Each structure stands twice: as structure tokens, then as C-alpha cells.
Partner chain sequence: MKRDRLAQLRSFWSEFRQVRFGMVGVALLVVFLALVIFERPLLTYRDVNSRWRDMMYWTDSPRYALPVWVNWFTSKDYATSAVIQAQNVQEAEGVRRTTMEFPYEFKAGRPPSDVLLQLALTGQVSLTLDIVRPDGRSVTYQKNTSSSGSQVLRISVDQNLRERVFQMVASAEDPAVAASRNPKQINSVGVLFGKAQPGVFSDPQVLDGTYVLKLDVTLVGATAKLDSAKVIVAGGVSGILGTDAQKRDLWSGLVAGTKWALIIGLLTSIISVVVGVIYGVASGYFGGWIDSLMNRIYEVFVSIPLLPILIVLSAVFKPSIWIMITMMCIFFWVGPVKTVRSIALQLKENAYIEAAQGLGASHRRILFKHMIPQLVPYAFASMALAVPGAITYEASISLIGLGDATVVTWGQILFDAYSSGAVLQGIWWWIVPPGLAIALMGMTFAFIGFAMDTILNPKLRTR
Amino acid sequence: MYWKYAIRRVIYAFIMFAVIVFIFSAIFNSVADRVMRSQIQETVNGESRAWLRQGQQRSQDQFLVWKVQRQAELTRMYHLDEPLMGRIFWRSIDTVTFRLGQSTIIRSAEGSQDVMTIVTERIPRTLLLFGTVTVLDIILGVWLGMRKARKAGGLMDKTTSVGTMIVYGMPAWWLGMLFIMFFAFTMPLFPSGAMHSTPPPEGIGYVLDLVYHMVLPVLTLVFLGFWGTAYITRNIVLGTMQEDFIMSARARGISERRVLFGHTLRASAPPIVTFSVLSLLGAFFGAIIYEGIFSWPGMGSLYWQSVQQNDIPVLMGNLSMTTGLYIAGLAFLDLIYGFLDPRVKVGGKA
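May I have the structure of the chain above on its own, in the form predicted alone?
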């Protein structure tokens, strides 16, 4: 039954996510302990100042006893009084349940120090940029790949294959800087970076300004990506065209265009979709390079900022959200794979 497979796959994904989070918690445990103890000390000091401003009539000994008790209470609350494995375990539980705590330095646009607020503020920006790039990559790559497969070995196939090797041999950061120099400075058509003008316009101008700032990073990333999509699509389609059901469709007199787009493309869809979704998921990990080049305020730039400023709670939150999105994407691919290819019997017996 498909629903049994779906439940099993979701459970596997959650277990994988929990194991990876546990590893992250173990790696950053010592630094996270220092950060948490520092936050506890700041909390107690702030409460002490508030208590003194209110003019509480207590002796110095009562104040010191209260302060020690408050520190011990917060230490127990955050499980810092437990052994090493206990601290790692409870920190993993907090991360898996997305109780990410407070940042030490970084703040959200509204000034909040809540890590969940900071990270979720950046996710839509990264999804907007790389989601747009992935859609354009699929459209252009599949179109070009189908044309290459239709006339394999022809002039266009050979020239575009050479172009693919040239583009893939270029360092991505170098090509990005080259595009910025040409389109932002030599021919100032687009801004060199950022997400909006300063100050950002209002109304429909806000959307147009956002699109205007997206043009250059999207153009660069699509130029880097669609060649590879086209090359992979071409090879997948060529392999599918050798299948018996394609030969049978041609023997029945079905037009070549219908065979190509109606039969071949449908059967080739699963690996193409898999490659496309994995490219989108992988972009989250490569976002640190591209978002840094184009000053795009997404998850990649947040990752680099948290590393530079040693903000461990934000770093852990960013890593956990990125890992969760990646694992969820893999599970999503497994769940839809059977719908895209009728030859695949998901969850069936061998």
C-alpha cells in the first residue's frame, strides 16, 4: 500500500533529521554551553538591576542568596547541570522541536533576538531567488535538452555541449563577479547587489524594485545552471528513446513530435525532476557564495554572518532549518516518484 510507504518514508526522514541535529549539537556543544551560561548571567544581572530599581527592602545576604538560587534555577531549566550526553540530548530535542532560543548578536529586521524569527525571515528570500532560478533552469534546460536529443550529433548538439563544458569549467564566483562588473559598472543596467533600493519604494514600486534587483543574480545563476540541465535532459531522453514502447509508438505511426513530448518526456520526467529538485536543495548550501557575491540577505548570508560573529544559536538554527528543508525535499521526491513514472511500483513486493 502506498500510504504505508509514505508513512514509513516520513518516519525515516524524521529519524535522519534527528540524527544529523544530534551530530550538530555534539560538534557545537562546548561553544553552546559557554553561550548559554553567558546568557544566563546576563539574564540574572538584568533581573538584579530591575530588582534594585524597584527598591526592594532586603538585606545583602538575602540578595546574594536569591541571585545564587536564580542562577541555579536557570541552569537546571537549560539542563546545564547534567552530564555531557544529557546536555547534547536536550539541546537536540530543543532544535528538533524548533525551540532555538535567543541569538547573542544578530537581530531580525524588527529587532527581535528570537532565532526562529531571524531564520524564518531569511528563508522566503532564499526560496524566492533560487526558486525562480530553478524554474527558469528547468524551462530552458528541458527545452534545449529536448532539441539536442531530437537532433543528436548535429551542429547545435555539438556546439551547446562544448558550451556546457566551458561554463562548467568556470569558477562560479568569478563568473558572478564578471557579470557584476559588466552589467552593473561597465554597462550600468542593473544594481550590483542588495534586495531593494534604499529607501525601498512602496506599493507596486516595491515589487518592481525587487524584480529589478533580482535580474542580475537570476541571470547569472540561470546562465550557470541551464546548460547542465540541458545536457542531462539530452542524455536521459536519448536513453528513453531506445526503449521498446517508444519503438512501438513510432511503429503505430504516431508523429515524432508527439512521441518526443507525449511519450519520451513523460517517461524521462522522474530523473529530470529529481535532478531539478536536488539542484534547488543543493542551492541552499551553495547560497553562501552567491548571496555573498550579490549581497542578497538570505540564509547563505545569514550563515556567513553567524560564523563571523560567533553567534552559535543562529548558526545552529540556520543549519537545522537548512538540513530539515533538504531532508523534506528528498522525502518529497520519494513520495512523488511513483506518480511520475507508472513503471515504478512504490512500496510493492519484490
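With the form predicted alone already on screen, would you show the form predicted in complex with its partner chain?
Just the single chain follows, nothing else.
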């Protein structure tokens, strides 16, 4: 039953991705058209220069005819000769099948101008950074949240709740700047940015170097993030504690510790995971440009680069891939939820 649910959820995610890509194609149609036309123009110009260099065997007329034909051919190839809906449709198909076109300036590490290559080489780096943060956030947050719930209304609970509110509207990138200023320049403990030293060391040193470079960005995000997780955990756990089965467990004389960590935490796990990961998903995609502050070469930095160099194809490709990842994250969450909460599997209707 769970597999049926899982498959349905995954298919739904793909449909959602297609729909959103279609909406993007519609919104950004005119700018995408413009970029593509200028790219075709460039291709034709480049080819005709090569053609002329080969020698002047053919006449000027032939050359012009060839040029016009070539232009028409490429225009047809990229579906630019079609009406509006057709262009949007074909562009969506291209994006969904991950043919994201060529960049105008930005190149990948190997020098490729294929947008898909440029974006995909950055995905693991972003996942590494934000994945580490998520795990640390949940561990710290759930731990603190349980402690808060245990003595709700107490001094610890109140002060940490105020902590949650203090960091509520603080931009992660600003705190990152402060930390860089302090921990990288005033008190040079950590590197000010990037993922590796140059040149990167070999072997085990490579991993240690990577961890060393990750400390400051991870620290900043965790410092901002785990308060929220703790607050959510606290509220969910307190809600669960009002349930009858907790009271009956207590009545049976089960120790408070076991009631809290055995019964309450087990029952609260699905919503805790969902809410905290959901809020973290939102926070991370809201903090994605944060990477730029630490020169972490992920997808967030790519937004900075493509905005600064006005590289529209990379910008759009990056947006599609980010959206894809986000939708995948949401689907993954539902799958975890279904796994943790047996009620979801049976009916399929939440």
C-alpha cells in the first residue's frame, strides 16, 4: 500500500514540475525568445565567418542565400517560427527534459557552456551545505524543543522562546557577513569563504579542508535555524501531551522520561519532521543567495553570478532546477510522513 502511495506522490510531483515549468515558460517567454534569437544570430555569424575563410569559391549571392537558409533552419529547430503557445509549449518540453540551452558567458569548471552542466555541477555542493545544516538543525532543535516542552512555561522555555523571536527576522546572509568579519578577519579562525583552499590538498586532507571551510557557513545557518525547530517541536509535543493515551500512560505509572521520549516523541515525530523540514526548506530556498556571501560555489552563488553577468539562460536554467529540487524535497517529505505515520498509507487521502 505504501508503494502505491509513494508512486502516486512521485508522479504527482512530476506533473507539478511540468505545470510550473509551463508557467515559467509563459512568464519569461519574451526574454527567452530574445536571448535565443541573438544566440542564433551569433551562431550564423560565426559559421559564415568560417565559411568565408575557406575561400571565395561561391558567389556573394550564394552566400546570402545560404545565410538566410541557415537562419531559417535554426529558427525552425528552436521552434521560434511558431505562434506564441507553440513556443511556450516547446520551451517547456525542453526544460522538462533538461535541455536548458547554452549560456551566454558563464562556463562550467570544464569550460562547457551547456547550462545543464553548469547547474548540475553545483547541485551536490548546495545539497552538502544545506543537508548538513538540516541534520544539525533537527538534532539540536528537537533536543531543545523536548527540553522546553518538559518544563513549559519555565525560565528555560521562556528565554529560548524569546531567542526564537529575536532571530525570526534576521537575514542569514547578514549574520554571515558579521561572522566573516569577526571570525575570518578580526580573529582569523576560519577561512572567509570558498569550498577549498587553493590548491586543494589530497586524500584525507581534502575532506578536512572541506569541513574546515564548511564550519562558518554551517554554524551561521544552524545558529539561526534551530530555534525555530525547537519552537515547533515544543508546540507539537505539548499538543500531543494533551491526548488521552499520554494520560493513560502516566496513570499506568510509566516514568515521565519514557512518556516523553517513548510515547510523546513517537507520536509527534511525523508532524515534527514535516513542519521542521518544511520550514527549513522554505528557509533554505529563502537563504539560497547566502552562499554568495561565503563564496560557496553552489546554486545560490550561481544566482549572483548570472544576475551580475546578465546571463539569462543560466538564470532560467538555475530557476528550473531549483524548483525541481524544491518539489522533490516536498515530495520526499510526504514520503517520509507516510512512512512515519501509518494512517496516510491506508486511505491515501490525508
